[in-house]
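Form predicted on its own, single chain, as structure tokens, below.
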Amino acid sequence: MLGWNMKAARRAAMAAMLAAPAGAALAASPVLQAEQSDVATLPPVGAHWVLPATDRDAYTLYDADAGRILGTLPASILGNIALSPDRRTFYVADTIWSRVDHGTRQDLLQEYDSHTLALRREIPLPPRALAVYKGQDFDVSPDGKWGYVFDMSPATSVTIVDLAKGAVARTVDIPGCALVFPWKQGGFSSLCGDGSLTNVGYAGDQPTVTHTAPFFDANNDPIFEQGLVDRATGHALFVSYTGKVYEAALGQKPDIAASWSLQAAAGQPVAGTGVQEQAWRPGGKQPFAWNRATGHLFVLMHVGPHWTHKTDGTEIWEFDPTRHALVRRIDLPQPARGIAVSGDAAPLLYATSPDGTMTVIDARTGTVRRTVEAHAQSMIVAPDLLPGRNG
């Protein structure tokens, strides 16, 4: 009896639907609105924004305070990225081929709007030096006028790009030297294979080139290519494989101070050059970071013999270079191959690990704030926000 009643009810409902006017059914349906496309706009670049290079052919832009993705900037593993001093433009120097991995080669400097991440223009370049995640292959002058692109074709040179005109201004040969380290104004320096610096002064006319005497042992104790420069002052820090720190005021005639030891500053035995000599040593793919507000240097450290300069770090050591003193040692939850630090007075440290995670650390306490599954590679960029600039 129950089954018969249910069947009768369904037949009655169907009859009622068929008897209802066609317009009644349509009136009961919701009206679908047409989807409107738009482009999100980001606020000015924040002090705790960070860009790790990822395995997705892009730099991913994160808000480290919130732990969320803000956007992505396309770039290959050969690409280099820099933020303009006024924070309005991300520059990406990259190389592509017409058939992905072969064909016609194009070297480009690409400009992206920092608020929309939209590509604004592309500037053709001479053949760049192709190196995986090498931040010192490209930089922007602190006044925002010039882009410096390191070339190798096969001789080494630097292409100077007029960023206002969007065109190459000139190429300067730097035989036997490599990379770019911008001065406070008026030029850049490059590291040389004999342990010296080449210094190129340029203000839009004929470049002036000078050379220093060798100041480090390029054969037995080379310095890392990942030297650091404070754009606001032109002050540079170069660190050797054994942990010697060379401080330099960059310019046409650089002032290079006597070296001091990371290990001695930490009360540890000074590392030597013995291939079996175990000691605390700097190492990793991006082993240094410099907080502009405090002037403190952060270094990835590990225990190993000489020539282990690419070994992942198990600790981050914080130093005050003005006092040649250790501030603190920070244990890492897992080994890291690259670090960066924000430039503000409440800095965050960022450490990338071989499994692709990015660990965010409060640099004042050493406390882990969060871990992000970022698919991160060794290269990580914390935008240096110079004082007196607006986004």
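These numbers were taken from a predicted model, which means no experiment stands behind them. Between two forms, the rigid core is the largest collection of C-alphas that superpose within 1.5 Å. Residue numbers count along the first chain shown, from 1. What changes on going to the form predicted together with the partner chain:
Residue 322 is not among the residues whose C-alpha shifts by 2 Å or more between the two forms once the rigid core is aligned; its shift stays under 2 Å. Residue 365 is not among the residues whose C-alpha shifts by 2 Å or more between the two forms once the rigid core is aligned; its shift stays under 2 Å.
Taking the rigid core as fixed, one finds a CA shift for residue 38 of 2 Å or more between the two forms.
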Given for the second form:
Amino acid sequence: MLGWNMKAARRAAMAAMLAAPAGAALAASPVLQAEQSDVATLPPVGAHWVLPATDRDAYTLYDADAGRILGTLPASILGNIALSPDRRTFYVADTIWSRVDHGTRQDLLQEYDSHTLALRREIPLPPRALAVYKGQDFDVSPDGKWGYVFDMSPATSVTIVDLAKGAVARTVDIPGCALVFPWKQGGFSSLCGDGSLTNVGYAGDQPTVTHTAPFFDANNDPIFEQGLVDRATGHALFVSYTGKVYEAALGQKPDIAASWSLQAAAGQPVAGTGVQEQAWRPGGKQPFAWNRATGHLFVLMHVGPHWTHKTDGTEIWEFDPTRHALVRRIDLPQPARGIAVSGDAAPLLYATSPDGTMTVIDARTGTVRRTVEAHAQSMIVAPDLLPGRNG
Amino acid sequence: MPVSFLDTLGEAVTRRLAARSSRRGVLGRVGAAIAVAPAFPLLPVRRADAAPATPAPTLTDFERRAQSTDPTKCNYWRHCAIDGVLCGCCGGGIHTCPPGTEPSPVSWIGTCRNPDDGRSYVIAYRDCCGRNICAAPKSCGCNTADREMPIYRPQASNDIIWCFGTASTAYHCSTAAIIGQAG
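Switching forms now, from the form predicted on its own to the form predicted together with the partner chain, please provide the structure.
Time for the whole complex; same chain goes first.
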């Protein structure tokens, strides 16, 4: 082809020299060839891929290094998304109605191929909990075998989905408790209204349900819903409205460490529960992110009194939870309502703002890499790619 | 449901009290108080009528700024723990669903202070359901969080779509009806 083109070009150049000057340029350029329409596919999932919830109808997949959109996964404002541990599948748990706002309600777990983003399979579910933007409504067990879907009718339960079979395995009632925090293996825990955890062990037969003693003050200083789990260890970090951090080794009998204060770790006054007590406090719609490689916790912080737990953050504070120490305070270019961080050792931090922008920050320096006009809602998902599971 | 929630709360408080106190303990403490009372001089005492009747409660920022005239604004006093679009901006009202929608029979609740009488009231934030979300101006979309709780305390949690028990669970807007005076 190249030879032919070269020859054609040479011939065209000769012709152009011999021909009259008028029209020479037109004749010199080769005729554009007809094109076939095709569909893009994706390379293996990258460490800096991120999925902000966008507008009210999708998660948009970004390559944050390049700052460009790779594709779109449809999901309503009530939908949750998770990447399978083998990185082959994006799971979307969502609820739709056959006639948009009425008709037959359908709750589904949808499987999208992570290479083509093609819809591969849809698994019918019992009615899910419907609450706006809570990542902890749905998760996949770190071994990839089970999907955990939080239900609320308003009685609460969790539907366990056998992901290999593509079918519901069973539903486990968790009265007085909510959300799912997967263990390293074999079950999940949920936060309870009396300040405890309930723990559901399940390996395919009868579930075993245990409860911890209450360990936080659910009346005055409740733990945020957006607790985080390190999927490699099954350790969870829970943070309370006033900034107390509780680390728990999740399992049938969770081991819960004594709490420490974000503010004390940062050399700031500890926040209390006073409604006029101004202090640095965690807040937002998705105020926490945890980087697996460094073990560092990132928290959206603002100054305000108690009950400002949904207030956007003006700074991101980075902590080393093992030392109970502040690492860095990062000023945000504008207040943010949600954050996420990649799982790798060169982490990118993502912040979503009320005007829909997604700010990409180099977590090693705290500097802004780029700002993307993303139509972003508050929730943003950065899949953690555990080593050795490349699909 | 609000009533059952209050019942549950009352029961929980009573049970907790019962669990933490024994009859003998209470008798002991009362007896001790009687026994040691003479040891403390009763005078001088501060005269009750010289002191303010009750100390002014510390108000939240929302309560300090709340108004009682325009229920289509986020700072209307009953909206102290609301999350959603105000139905008053959508063809409904403070306790009225817009035409074509259906009120949820259950709701989350808030406890809000009326700036006119200084009393606190229990507010039921009932969602109106059966149409997709109302396209009201942004100023009608509110998210306040006085005493708002996580989803594991659902009665006080405002991120939940409360359209349980309605023909359609599609969320349209939220109302703020008074249930009664808070205790």
